[in-house]
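Next comes just one chain, in structure tokens: the form predicted alone.
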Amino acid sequence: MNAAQPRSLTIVGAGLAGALLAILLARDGWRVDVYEKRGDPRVRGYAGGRSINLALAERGRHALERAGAEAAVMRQAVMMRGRMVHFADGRTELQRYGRDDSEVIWSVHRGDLNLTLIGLAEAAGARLHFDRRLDAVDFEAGSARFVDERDGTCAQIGFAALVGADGAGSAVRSAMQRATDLGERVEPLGHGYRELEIPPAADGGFRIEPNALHIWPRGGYMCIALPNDERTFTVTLFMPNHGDPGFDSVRTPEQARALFARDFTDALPLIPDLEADWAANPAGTLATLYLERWHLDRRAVLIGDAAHAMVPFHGQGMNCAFEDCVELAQRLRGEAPLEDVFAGFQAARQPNALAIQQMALENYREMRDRVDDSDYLLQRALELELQQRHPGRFVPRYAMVSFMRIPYALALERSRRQHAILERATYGLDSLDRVDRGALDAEIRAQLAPLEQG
């Protein structure tokens, strides 16, 4: 550590990324202060607002292990082996994510995870300040003003450097944008979401298969359901903002029930409080945030959703943010000045953030449009066969993203080459009987080098 480099950082946001980074830095000897606009959830209960259930994958588990949090989190996680597709005709089919139960993802409750990380951050020595909303930043003076909205009082806090871990609507990013052009661009998806709930069965168990992510694909819209350890499922309806159906045409609880009766017939009996849930949970919006710059020289840096918010359809937003935390904490262990640390962090993470943002958008189209499509199912069957024939060389995109820690950008590039191979091999076929395995094997060996485990 350069003697001139301060060992003090101020994190804005005590959500998942902010709390995890606080643990990592405090354990490395940094003086860490975390400011959060919400109240302490350990006192008031979790008040995170609307949130889609979180899918914890290998990248996130690795970060939690580095922070000493994995065991506590995994005690509350529910395994998901794959997508349980609910077809329009009432059939269901489990499409596994991986080859066996060693390749699964885990459903975790955002609130429980946040509580665990906050407790560990405080235990590691980080100082947490709740009910403190960032109101203004003077980067020249190294001073930030926080407002306690309970009584309107203000506090002026000096800082060596700010870390914006305060989500897609980041106040730190807004302050940085006033100081310099970050090249911010927001692309709305044009679709939104609304959350409902499947309660436990009368005997206290799950009403449907618990070890799966349930999906009702219906073309331009869909429903999903993720299990919780309370034996409930969080149901999320994704739909265009405008259209039929759309959130402008399905507005009332009665209209929502009619939609489910028409298009999600087998889901409707599972949601006894549909009308009440619809009335209580407003629609959320979905968008992708792109920035050209993630840092303001040595004075501030953005991580997680504050730097690269994405749509949730690859279940990687949290996992990507946790990778950010590990990368930044690792770089802060060196001798480089903060400006170089922040620049290096952006250079390492930005291409991978762009890649997973793209894959998340593509996965939405796959989930709502393709998982019940015959061409997709044929290509998926061949993909699994090739994975067995060429282990470590032909690896499905989902496996590269969820079960490995290779760079997202590499996973995107390889998966596009693999998809082209699958399309060529299955073009005009309705079964795999006529696939030329010999030619296909030669093509794979020529195009795909063995993949190093990340």
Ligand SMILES: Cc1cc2nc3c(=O)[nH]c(=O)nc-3n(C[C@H](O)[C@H](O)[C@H](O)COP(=O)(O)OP(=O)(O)OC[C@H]3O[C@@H](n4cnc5c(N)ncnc54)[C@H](O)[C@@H]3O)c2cc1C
The other form holds:
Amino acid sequence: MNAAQPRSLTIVGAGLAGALLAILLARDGWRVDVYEKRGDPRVRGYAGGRSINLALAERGRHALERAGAEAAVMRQAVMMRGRMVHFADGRTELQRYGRDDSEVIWSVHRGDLNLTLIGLAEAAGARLHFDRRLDAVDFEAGSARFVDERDGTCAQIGFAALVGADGAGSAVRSAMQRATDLGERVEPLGHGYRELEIPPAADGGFRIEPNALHIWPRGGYMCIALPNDERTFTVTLFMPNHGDPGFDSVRTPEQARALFARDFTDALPLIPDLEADWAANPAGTLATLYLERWHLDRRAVLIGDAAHAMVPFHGQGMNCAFEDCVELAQRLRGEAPLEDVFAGFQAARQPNALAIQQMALENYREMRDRVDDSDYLLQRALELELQQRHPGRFVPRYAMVSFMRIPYALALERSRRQHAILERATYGLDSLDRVDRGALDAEIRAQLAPLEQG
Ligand SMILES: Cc1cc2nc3c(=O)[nH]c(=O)nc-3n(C[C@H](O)[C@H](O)[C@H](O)COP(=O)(O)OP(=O)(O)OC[C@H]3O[C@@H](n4cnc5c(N)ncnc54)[C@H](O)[C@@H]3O)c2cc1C
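Condition change, the form predicted alone to the form predicted together with this ligand:
Below: every chain and molecule of the assembly, starting with the one above.
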């Protein structure tokens, strides 16, 4: 690093990305200060607020490993081998994500994960300041105002450069936007979510298959459930904001029970406190955030949801945010001036963030509407066969995103070509008997070069 450069960085937000970046940078010798608006979760308990658990995949695991956090996190993770689809008629079917148990995703508890990362960040030498909400930034003076959430007092703190890891509603981003046009566009999904809980069974075990991500697809809306280490499941209902059903027509706990009794019949008896959960957990909104610029010269840069919030249907928001941290920390190891580091970081990550945002939107339709559809099942069967015939060459999108670390943009581009091949090969068919394997093999070899594991 150039001696003239500041070796200190100020991170705003000690959520998932902020805490992980703090570990990586502190270990590399940076002086790191992290300001977080919530209280210290080690003292007051975790005040999460949303998505109690998350799916962790290969990209996130790799980043955790780089930070020395993987073993601690994986001790509490629950394996999910595939989707357990709960059809409207009560049938269930496990649709595996990968070929075997080396290709799975993991359910992790957001609070436990955040606590682990915060502890490691502090142990690595980062200085954490809780109950400090970023309120305003004077980029000319290189100073930021933080409000103490306990008593409302303000402190003015000088900084060399700010990293905005303060999530979808980022205050750093708003401050940057005042200094320059970031080209911000927010696209609301028009659907929201609400969380409920399946408690442990009377004998203390799981009430339904623990090693799966459960889905109740119902066309325009759906429920999912992810297992927790303490034998519970977090259920999330995703539904349009308006319509029938929609969050404007299903408002009260009684209306929620009626919806479950009609459409999620087998889930209802698993959620004994449905009314209380409904009343306690507010509905969350979902949107995609697009930004043309992620940095303000050498003075500020955005990572994670602050730069590219996405809808949660590929389970990749955190995984992608963790990849950001590894990329930024790696670039900060070099000799380049901060402005070039931030510009290089944006150039490397932005196309990939756009690609996973797109795939996350597309996966909502697949999860709620396609997993029980005959065209989809036929294409999926052929996809699995082609994956076996052409290992490393014809790799399903889900596998490229979840089990590999190739750039998301490459996963999107290849999966589009593969999808076109599958559609053409199965067009008008109701079984795979008449598919011309020889022609397909030739087409695949011509169109898809072997993938190198990223
Ligand atoms: C319903 C749902 C399900 C999801 N499921 C998955 C999943 O399965 N897998 C996955 O990979 N991703 C999932 N995600 C996405 C994931 O939650 C986010 O991508 C991830 O939390 C982003 O991390 P972050 O650190 O950028 O932001 P956050 O985790 O939001 O952290 C931001 C931090 O900044 C703090 N902060 C905010 N404002 C200020 C301020 N003014 N001053 C100081 N501090 C501030 C906040 O308190 C918080 O601690 C899901 C999201 C939702 C909504």
